[in-house]
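In structure tokens, one chain follows: the form predicted alone.
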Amino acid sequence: MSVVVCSWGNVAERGIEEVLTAARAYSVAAGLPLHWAVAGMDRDAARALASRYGVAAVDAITHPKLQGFAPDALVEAFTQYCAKAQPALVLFNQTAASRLVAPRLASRLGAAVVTNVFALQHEAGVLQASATAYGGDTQVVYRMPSRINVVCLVPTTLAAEPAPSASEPACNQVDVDLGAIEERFKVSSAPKPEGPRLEDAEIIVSGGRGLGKADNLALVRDLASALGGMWGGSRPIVDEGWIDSSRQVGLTGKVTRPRLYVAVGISGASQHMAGCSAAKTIVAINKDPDAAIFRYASYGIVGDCLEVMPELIKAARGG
């Protein structure tokens, strides 16, 4: 029995260090060894990272069909791996891709599966997974006494903490038979984002429908520029066509974790807060004193954002 983190790709994906940290804490509490199953990843790079986070063994799954993102092959590879390893808990770094793989793997294994998890506990021999529900509007705790469980961890709610002492993990070669597997869907073309990503930004200024019209987004862009950050927006202004969906912060957009998040004319609906509630500091500007955003804000300004923003931009520029 073990705790296993499953990954794939040529390099370790963003957020995996946070997931390995949470996995290590749970494995210690449960008294189980921590393994990292990597498909298609350079084993030396994986071992170097694993040694920092207390991983007992790197299980390297190699096969030509595991190059790139191949969900059908990955589901089959991890199914065969789990049949041999018999883990008690299988963890995924929650991404759009892992949400395609994890539930299908759980079905193959006859396992329970939970997504949107932000904390794990081992209580009286049973896994307890804390997760968000209803678009982040509430939190629930799942008791999971199953023989094997599959969990997707949201890395933006976690902190990466290397193990107190580094040790060289074992490296095991895992052979799988994928000869009969053919991908049912193939991506013929995909967007290639360029430049910095919104989810990596340390400072974000986001605008909402309270700005009144699309032209007033210039205030959001100017403040973001003055603060050395990036700008985004809420789902309503995406629906209105003011901004592209690549700029959307929220449950169905980008999930961010900046040091500073400035919400301008945003009401604070749960769907939006799911994408920014992990910010260290939230500043809200809204003329409605009862707006939900103020429940989450470290600092709040009750006022017309069209009057407040020019003054903030001036101050940020040192004027």
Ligand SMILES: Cc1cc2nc3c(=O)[nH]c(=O)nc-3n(C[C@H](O)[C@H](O)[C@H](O)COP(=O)(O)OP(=O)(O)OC[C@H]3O[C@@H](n4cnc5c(N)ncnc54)[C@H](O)[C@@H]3O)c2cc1C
Given for the second form:
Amino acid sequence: MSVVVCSWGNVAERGIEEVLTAARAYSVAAGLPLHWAVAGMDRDAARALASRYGVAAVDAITHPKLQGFAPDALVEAFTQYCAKAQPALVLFNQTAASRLVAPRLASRLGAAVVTNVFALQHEAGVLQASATAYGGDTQVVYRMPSRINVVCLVPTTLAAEPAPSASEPACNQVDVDLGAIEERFKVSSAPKPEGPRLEDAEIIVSGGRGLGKADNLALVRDLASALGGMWGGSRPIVDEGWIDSSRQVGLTGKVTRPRLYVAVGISGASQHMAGCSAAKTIVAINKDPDAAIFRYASYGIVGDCLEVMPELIKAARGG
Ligand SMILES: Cc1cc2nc3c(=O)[nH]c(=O)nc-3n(C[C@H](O)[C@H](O)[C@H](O)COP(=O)(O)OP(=O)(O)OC[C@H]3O[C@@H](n4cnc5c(N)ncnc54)[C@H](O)[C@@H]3O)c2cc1C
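Output the structure of the form predicted together with the named molecule; the preceding block shows the form predicted alone.
The next block holds the full complex; its first chain is the one shown before.
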């Protein structure tokens, strides 16, 4: 019995250190060793990272069909691995790709599966997984008494904390038979992100429908530039074509966790907040004193953003 984190692709994948941290905490609480099953990954790089996060063993699954993102091969490889390793808990770093693999693996293992999980607890010998539901509108705690459970962890609200001391994880070679596997679909093209990412920004100024028209976005851009940050927006202004979808913050856009998030003319719908509520400080500018955004904001300015913004830009530029 063990807790196992399943990964593939790039060792430095965003969120993996947060997931290894949460996995270690759970494995300690449950009294189970922590394994990291890495499929087609650079095992030396995985071992180096594992040594910082208290992983007991790196289980390296190698096969020529495990290069890149190959969902059918990954499901089969992890199924064969779990059949031998018999883990109690199988964890994934939740990404668009892992959401294609984890539920299928759970089905093959006859396991319970929960996605959108942000916390794990070991309560009276049973796994409890806290997850968001209904597009981030609510939170739910699942009690999972099954013999084996599969969980996708959302890393955005987790912190990465290396173990107090480095360890020397074992490295096990795991052979799998993928001879009969033919991928049923292939990714023919995918966006190649260039330049700084909104998800990594420390300061973000976002505009919403309250800006009134696309031309007023110049104020959002100017404030972001004056504060040394990036700029984004809510979904309606993407739908209106004012900004590119790569700048959309929210449930169906980018999930960010900046130090400072300035929301300009944004109502604070839960689907928008799903992408910024992890910000350390939220500043809201809205003309409606009852706008939901003020429930999340540390600082709120009730007023017309077209009047407030020029003053803020002037102040941010030093008067
Ligand atoms: C499945 C699903 C997924 C979704 N995903 C996302 C997502 O990823 N991101 C997202 O943003 N939305 C998403 N939405 C849409 C979301 O529900 C809201 O409709 C959206 O966030 C509202 O955007 P908004 O705040 O810019 O506009 P509105 O809700 O129209 O709010 C505009 C605000 O501006 C204020 N205002 C108006 N004029 C001024 C002014 N002159 N000065 C100051 N304030 C002013 C108003 O008081 C109001 O509070 C999703 C919805 C669904 C159903």
